[in-house]
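Read the single chain below, which is given as structure tokens and is the form predicted on its own.
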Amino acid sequence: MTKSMASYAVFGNPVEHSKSPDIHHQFAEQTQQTMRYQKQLVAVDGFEMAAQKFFDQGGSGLNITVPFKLDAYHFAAQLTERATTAGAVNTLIKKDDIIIGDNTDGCGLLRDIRDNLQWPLAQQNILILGAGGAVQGILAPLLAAKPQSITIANRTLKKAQTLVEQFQPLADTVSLSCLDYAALDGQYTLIINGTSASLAGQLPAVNSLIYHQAYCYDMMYSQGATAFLQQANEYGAQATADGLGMLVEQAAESFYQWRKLRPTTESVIASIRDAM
């Protein structure tokens, strides 16, 4: 790494599929920034050593993907409020020789749904499928958007109950509750799939009637419609979208934290979509 050019990277395992270099190269060109951005495959048990080496050699920031978001959380010397709330870090920022951990997933989701798709959030009845780390990362921003209610549904109800207990203090006027898949029969205006199952062609065992006239969002993305979105369309969803916009929006927030410039995202989302 040369000191004359700021260096960034995405750490993951696997990481070959990552679209982050293309996204950030487009951001850099758009904002006329001179910077390097690469992807790096990191051994499953080698995150701390790899991250320390990256920053020791002059690196300025990292994006973190699976399976290292918890490793990055523990690696950071300081945590932002949203990283603390999410319990995971997807962005590391070097500032005054201090490594700060942030989480941009939640605001990325919100910007895609609210600004790009222009779907309603305030006073809506939201259903979230899944109770893993991806869902934990988006709950605080969703609660702040002041929906009428958020219901977390999961195959294992105990995991959903744990999230409800953790985030109840942030719920304020929002009704936050959980159900198992079999108990879902309510009217939801927005359904968010926070599981990765649909990419493997698998679907949660939910009543298909829940999709009717709902906005349906899959946090995963693929070249064609995911299995979740296929089913949502089949059963009369009002509109559907995958998580490609979220990917670009969370990257834009990372870029802003590093460079203090906010890139526009519409053309980048379209470019990545076309390349798929």
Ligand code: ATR
Contents of the next structure:
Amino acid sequence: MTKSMASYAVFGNPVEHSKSPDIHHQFAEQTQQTMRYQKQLVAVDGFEMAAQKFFDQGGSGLNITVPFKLDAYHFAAQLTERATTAGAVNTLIKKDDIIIGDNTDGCGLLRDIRDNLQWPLAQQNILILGAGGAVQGILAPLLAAKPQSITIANRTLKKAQTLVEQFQPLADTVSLSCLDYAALDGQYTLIINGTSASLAGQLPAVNSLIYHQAYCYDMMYSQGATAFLQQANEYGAQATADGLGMLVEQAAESFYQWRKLRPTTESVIASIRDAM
Ligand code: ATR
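Previous: the form predicted on its own; requested now: the form predicted in complex with this ligand:
The next block holds the full complex; its first chain is the one shown before.
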């Protein structure tokens, strides 16, 4: 590794199909940064050793994807507030020889929904499907956007209840609660699918009424519409979007944290979509 060229990478397993190198190469070109960005397949039990080696060899920053976001959380010497709240780290930043853990996922989702799609958030009734790590990462920024209410629904209700308890102190005027899938009706204006069910082409077992005139966002993305978005379109959604914009926006925020330059994302989202 040459000293003059800053080096970044994404660690994951699997990582073969990661779009992060393509996204960051486009950001670097756009902002005229000379930097390297590679993907690295890391053994499931080998995160700490691989990350230590990367930084010992002069690496400047990492993106972390499945299944290492918790390993990265424990690896970081310091955590940003949003990483602490998310309970996971997707970005490591080397600053003055200290490794800082950050989480840019929630910020990425907010930028996509609010700035790119321009969907309303304030005073809206938001339904979130799922209560795993992905949902924990988006709750704080969603609460900060001051919707009227956030309802979390999950197959395992206990996990939704735990999130409600954990995030209640940040809710302020927002009504934060949870429900069984079976109890959902059509009162939501924005529905975010944060389950990993789409990955297997599956859907949470919800009443199709919920989609009517709602804005529907799937945190997952695929070449065609995900199962969730197909369903949403079929049952009269107001508008639909998948998580490709969130992917590019979380990358842009990581890039900003590393390089202190904010790339524009519109052309990058379009080019990644075209390449799919
Ligand atoms: P992630 O980090 O992607 O959030 P996770 O923490 O394992 O992964 O959470 C996966 C989420 O998808 C959970 O909310 C899970 O529901 P359970 O908590 O009941 O397991 C949800 N999920 C996964 N497959 C699902 C399916 N086929 N139907 C409904 N929910 C599903």
